[in-house]
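Next up is one chain by itself, shown in structure tokens, the form predicted on its own.
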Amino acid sequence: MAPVRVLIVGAGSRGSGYAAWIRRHPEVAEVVAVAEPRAEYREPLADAHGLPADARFTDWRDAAALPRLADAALVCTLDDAHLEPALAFADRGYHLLVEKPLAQTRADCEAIVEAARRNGVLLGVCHVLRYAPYTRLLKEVIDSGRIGEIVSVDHLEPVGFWHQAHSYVRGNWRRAADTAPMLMAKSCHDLDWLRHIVGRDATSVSSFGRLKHFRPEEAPAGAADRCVDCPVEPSCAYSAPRIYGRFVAEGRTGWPLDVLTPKPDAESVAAALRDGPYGRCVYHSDNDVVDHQVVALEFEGGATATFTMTAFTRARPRETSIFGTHGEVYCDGDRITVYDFLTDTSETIDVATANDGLIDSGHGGGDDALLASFLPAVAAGDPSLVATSGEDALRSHLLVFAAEQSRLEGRVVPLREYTG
């Protein structure tokens, strides 16, 4: 079977290690163009896959404009940037791999996957949680009995203090006008992940959060606009030469250091930081997105769950507990306990420590498995080899829109609301 041919359509952080994979995987695909406006990212990757220069697209217009150049179209642009391009591509043919959040409102959500339909192509959703082998492990376990019914489940995502600042007060996704609800942006991962594991739809939803930290009002007295200004950054936790310096001694060239710059070293980052957003004062940016938040949901047949994102934590794997009729299961990413009521025994399952589920590991894996999953999907034109299917991943995204309606309003949302 040819190898899947695949246009990258934004070479950010997400395009680019989807073209890494690709590239260590040429039996499966190739990437044969892609479209990004700075060539300071395009570039290096279409000389990595040896792209003509008429393989090298500016705008992504320009590639939709022509007759179908690839099977399949990733479309990894920023949150704002999702429904234009995929409504294109599906519109041309394209199989569509789309990065998450599918698109920042409810109807822009349906639209994709209505155009997907429409066409008769495969449409895959980056929920790559679900495609994690810790995840699979996991499901293993529920889906066997040996907790019985699942009851309650009690989920964390801790986001990390770095993390938040980097991405979420000084990064791409600091506002949500600008892209999405931190909900949506960071955590409809998670949203998506609890109904995989719990198998059952939510029917109701409940949420609470705020911007507590990252504020004006919280900043030390004499903090300056920019960290290299700033008297205080020495006893700053969220210092950004500090956090940067760190990871450039660490000799570290990928996430998060190339988002700051193509080519990362001492000289470039500092210039970054000097000049550009990620050296400004976390007290002193213009985001807007929630760091803490709640969310409270009860599933078809009376199971309930909690989900807490918080800014507030070391970068650690997520944790969950999980409470059956017969046992429980802890699992925090590098193990799953399983803990038997019967017997009053206890049993532990190790997985691979690269299955951490941070974003600088690949989620676990869950990157690699994703498009170990997809790809082949387009080449048998299978849509059953989709784990995360445009109609599976709408229900998810409808239920992180429930919940940021729950906040904001103060009030349970039935998700009837949603699904009619």
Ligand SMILES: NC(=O)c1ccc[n+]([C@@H]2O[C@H](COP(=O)([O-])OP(=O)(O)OC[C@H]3O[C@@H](n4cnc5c(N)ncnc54)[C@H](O)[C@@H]3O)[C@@H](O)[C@H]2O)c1
Given for the second form:
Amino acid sequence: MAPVRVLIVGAGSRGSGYAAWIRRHPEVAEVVAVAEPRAEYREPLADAHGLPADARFTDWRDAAALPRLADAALVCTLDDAHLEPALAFADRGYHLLVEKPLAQTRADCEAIVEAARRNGVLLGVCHVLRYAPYTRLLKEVIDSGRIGEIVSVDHLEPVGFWHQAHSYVRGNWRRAADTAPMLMAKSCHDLDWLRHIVGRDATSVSSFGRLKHFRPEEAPAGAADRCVDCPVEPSCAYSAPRIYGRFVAEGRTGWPLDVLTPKPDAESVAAALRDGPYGRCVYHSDNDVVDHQVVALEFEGGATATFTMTAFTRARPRETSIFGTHGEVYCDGDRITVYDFLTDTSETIDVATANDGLIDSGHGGGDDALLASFLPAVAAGDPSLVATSGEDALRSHLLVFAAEQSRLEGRVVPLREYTG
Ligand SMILES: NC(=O)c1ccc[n+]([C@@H]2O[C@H](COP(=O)([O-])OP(=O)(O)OC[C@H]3O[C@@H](n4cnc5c(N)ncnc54)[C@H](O)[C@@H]3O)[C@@H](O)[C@H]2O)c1
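Structure of the form predicted in complex with this ligand, please, following the form predicted on its own?
To see the whole picture, the full complex is given below, headed by that same chain.
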């Protein structure tokens, strides 16, 4: 089968990451065009893929104005800029892989799903956790019936103190109105994942949460607006020079450093901390998204789940306990432990060993598996190969909208208000 021809829309972290994967898998796909306004991100990507000048666009609109250049468009712009390119490329006949969240409102999410349906193109949504080898193994355990029927789930997303500071206090996702509320920006994966694992839709949802810590009122006495000028920086856990300095010292050049500067080294990172948004004091930024939130869910058939997202942890993989009528599962991203009530025995499955080390790559191997499933789906023209279809992702997005509404209005929200 000929490699799938791909247009990258937005060559930031995600777009560049997907392009790099494609370069490593030339038998699956090739990047034939890129749209990206920032030359320092666009040109290295275009050079690496040997793209001619007329396949390098500064704005996706210029690519969308031309006859179809590729089989699929990977929409990797920021959250508030998915709708327009998704609609434009669907109308041009491109198959679509759209980064999560699909869009910022229910109506816009529905418009993208409808555009894909109308144009007969495949629509995949980057709910990467579903694709992780870890999730696939866990789903096999659940579907095998080993723990009986799921009754309750307890799921934790330990975002991590420095990741929260990086993305949700200093970074792109710090203001809900500009991109999305925290639950959509970070945890739409988790609510999607819970639906996937339980294997049913939620019927009711309630949620609480707020911004507790990253506010001026919580600043230590004497804190300055920038870490590099701050007299209390040495005793601050959220010091940007310390957080990013650790990664520089490790010799990292990818995420999160490449968000600060396209070619990270000690000098370019220091300059970014002096002048850019990532050197701001976490107590004096213009952030408003929550730093902790809980969601309680009831599913069809009566199973219940609780979800906690919190900034105040060591950054580490998600942890989940699943309680069934005949057994219990605990998983932490690396290991899945299954306890059987009848035999009083436990089995631990090491996900890394079970998957040839795939777990080492982004999102527990989910990023790899996402492309390894979507691109062949395009090549075969087979929607059943797309692990998270537009319709499926839409149901998860509606759950997030409902949970956020519950948090804001202080009431239990029945999902029928969303799904009719
Ligand atoms: N699936 C996941 O787990 C996951 C993880 C992180 C981010 N995301 C999502 O991926 C998306 C991208 O995030 P990111 O971290 O790569 O952000 P980013 O800021 O690094 O990349 C976005 C890129 O879009 C470019 N852009 C802006 N206007 C454009 C235009 N008119 N035409 C073409 N490109 C344009 C920007 O210059 C930027 O390079 C977001 O929606 C984010 O929520 C998903």
